[in-house]
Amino acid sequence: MSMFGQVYVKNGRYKLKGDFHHLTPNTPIKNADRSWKLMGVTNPRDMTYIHTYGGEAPFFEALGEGKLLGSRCDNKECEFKGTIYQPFRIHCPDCLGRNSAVDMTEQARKNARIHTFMVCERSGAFNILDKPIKFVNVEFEGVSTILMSYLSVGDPEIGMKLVPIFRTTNPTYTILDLSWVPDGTGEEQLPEGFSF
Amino acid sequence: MIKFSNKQLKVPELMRPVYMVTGGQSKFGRAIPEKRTEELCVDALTMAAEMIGLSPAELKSYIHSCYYGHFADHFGDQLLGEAVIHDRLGLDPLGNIGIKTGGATGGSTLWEAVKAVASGYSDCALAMGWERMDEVPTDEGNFLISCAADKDWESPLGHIYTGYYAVMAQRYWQIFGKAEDSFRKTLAEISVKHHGYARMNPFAQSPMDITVEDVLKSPVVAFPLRALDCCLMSVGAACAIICDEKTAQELSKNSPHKPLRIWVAAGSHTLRPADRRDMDIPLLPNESEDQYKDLGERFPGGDRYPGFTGFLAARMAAWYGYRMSGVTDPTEDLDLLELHDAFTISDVQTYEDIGVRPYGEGRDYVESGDCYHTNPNTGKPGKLPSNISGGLIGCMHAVGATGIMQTFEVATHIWKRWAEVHGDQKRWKEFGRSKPDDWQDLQVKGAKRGMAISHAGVGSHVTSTILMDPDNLLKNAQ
């Protein structure tokens, strides 16, 4: 019997286990205008891939947690030294220094707002997110740059205040365990495994 | 916030002027399962060389060294595609390389044959770009495209890029558009415009007759967006052929036209659109420093720059190129444009960020009639036509390939060649399309110098591409 593929790390390398790739036969495109003479062929596959976080997986891991983590040129040579950023930046792009994690969870439940949004009513293949997908651009007090996200409850608005929300039950590890709602919300408002 | 130094301001110096001598393309469709890549390839290449006279042969033996531009490897299963086309065109051992920057490959793939002609490295090089959108159904063809997004921080979210695209949509909409129905009504205008000029191109993928209503109606994809306001998805290939001025000469023989100048500029922005960082606007010689002073009065929210309204890629494209070529004021110095128009509302962005008008006021190129061939309000020619191969809505987007049409599709104009290349009833009959009863010769007369935008995604790579007839150099041109 299969099982998805599963990785962890030892000794520095990867450790793999389960089935990474499935097998399925590929069939013939025929030509319905040309007398079903041979056109091509299909060729399915199904791949797992392992990646990593580098160092922007303390992030990743925070927000199971319930925190936000951004990122601060802590540098005293650089220009810009003082700088957050949300998107986390491992490194500041200007002197390409180690930045620090700083948490903002307490000052993202104060001052987010929405930058700009968008209500999506297509998705791509392999899209888990429930549709309309209400994409938002959140915007802090303080941070140098504008976070992509989504809202799972109410519908967006320009310069609406939003307070942040994690899926600390079963977490993904990805970017979708972080989600906004309009501040105000109650708890009962959120969806299944989130939290303020 | 971002600062240039002067060195990363200097103005690009080419070493010797660098010519388009000829180009060609393939049919655009969004299907082609009768013809492979390579075939697409083989049939630009064929009408660059029946262009200016010669056979293929004759042109490839002038060929030195190929830019390959091909964003999309995933698309087609397959690595290292451009060691494959460059074997069926017959150029082995020829020195190649393939190119990726997006939607902008094909104007990067230019970029690279320019600086390899002006460097000397070259006296002729073949820019040849191509992409095929075909293999997979709509929906993983939509997850294939979110991959040009961040992996971690976006894809994962819908994996449709129309959505992260359309966020700069949304602010642009609401702030420079003020949400107005009358500028909704102006975007809907310009997919007319594309529709209707693709009608009169045998090449283009998605030729209509369609009213402002049709457009309004059209299905939501991301609102104010509607399925009629967007991009196509394509399979084609287009080519151009660079070289030096004694090569231009020489293989322009037997041409009917002559060699044209070229420039190309590129710039860039960050790929997510969450690390902009704000910046003062870099200003274009037709711009004065206190001229957006009170942007954000007249356009509250309107003063950060770029924010999530402007693409500074497109802005510092244009910044190098006009310097390089001399342009002080593209509506004055430029007789016509191909434009990025992956969104009608994007095209509206474009138009501030090369300077045909201020921003904030990018809508007034449209309602003015100046971006038409012939001026809606006053029957008289348009002041700056853009699009008239019906662009990226009514034309195509084979990605690698865009850039490289657009090219072409401007130097036919400066050729005084437009309506041979798109009125030829046997090209019409060989695609299998059917020239309509009221095709109209869009040749825009008299046209001496044009510019064409290739743009990848939310702006991580522009470049502006430059044309001039030899003859009609502007003053401050290198």
The other form holds:
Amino acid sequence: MSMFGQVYVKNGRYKLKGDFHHLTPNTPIKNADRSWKLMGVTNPRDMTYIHTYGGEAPFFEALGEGKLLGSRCDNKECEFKGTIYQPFRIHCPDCLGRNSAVDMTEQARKNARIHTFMVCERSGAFNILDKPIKFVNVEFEGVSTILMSYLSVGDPEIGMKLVPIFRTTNPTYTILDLSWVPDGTGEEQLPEGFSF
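Switching forms now, from the form predicted in complex with its partner chain to the form predicted alone, please provide the structure.
Coming up is the bare chain, nothing alongside it.
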């Protein structure tokens, strides 16, 4: 059993199981320039955050299954009926009706392109992506919005044709389970745990 707490939902309520508090002893901070005199202590603490996905849960679950879901307004009263959104939106921004989930995996494989990109040499705390991070804004034919993600293989170029890859082995159920590679990339070039 995991030493960390786990959360599940039963009867419409969050249920917490396990230990969410981990005490770690303080350690001294000594000054090497002054005969190793005590200067202070570290005070390490672990925090567990519980994030709810709500209506976006199908999007994150699908990534771990190798699928890219978008959403579409199907409200026949909406002026923009049929508009597809990526990233996934629960509600139409125009009529506020609930959107329908649509599988865009094949569409992304056929016509995803780099709209623009940014290469980040340094990042903030808790980043787990290898640097440099090649952030890409991905556009899809017939989709009204642009998805921000990252390129795992190669160097980005505006207009470059991309294909999605998915972390299907030990998915994190976060946006990091989706990445992109240039069209024509071989399976042997994919990062560990990812597949087409």
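Worth saying up front: this structure is predicted, and the values here are computed from it rather than measured. Positions refer to the first chain, counted from 1.
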| item | value |
| --- | --- |
| Same rigid part for T105 and L129 between these two forms | yes |
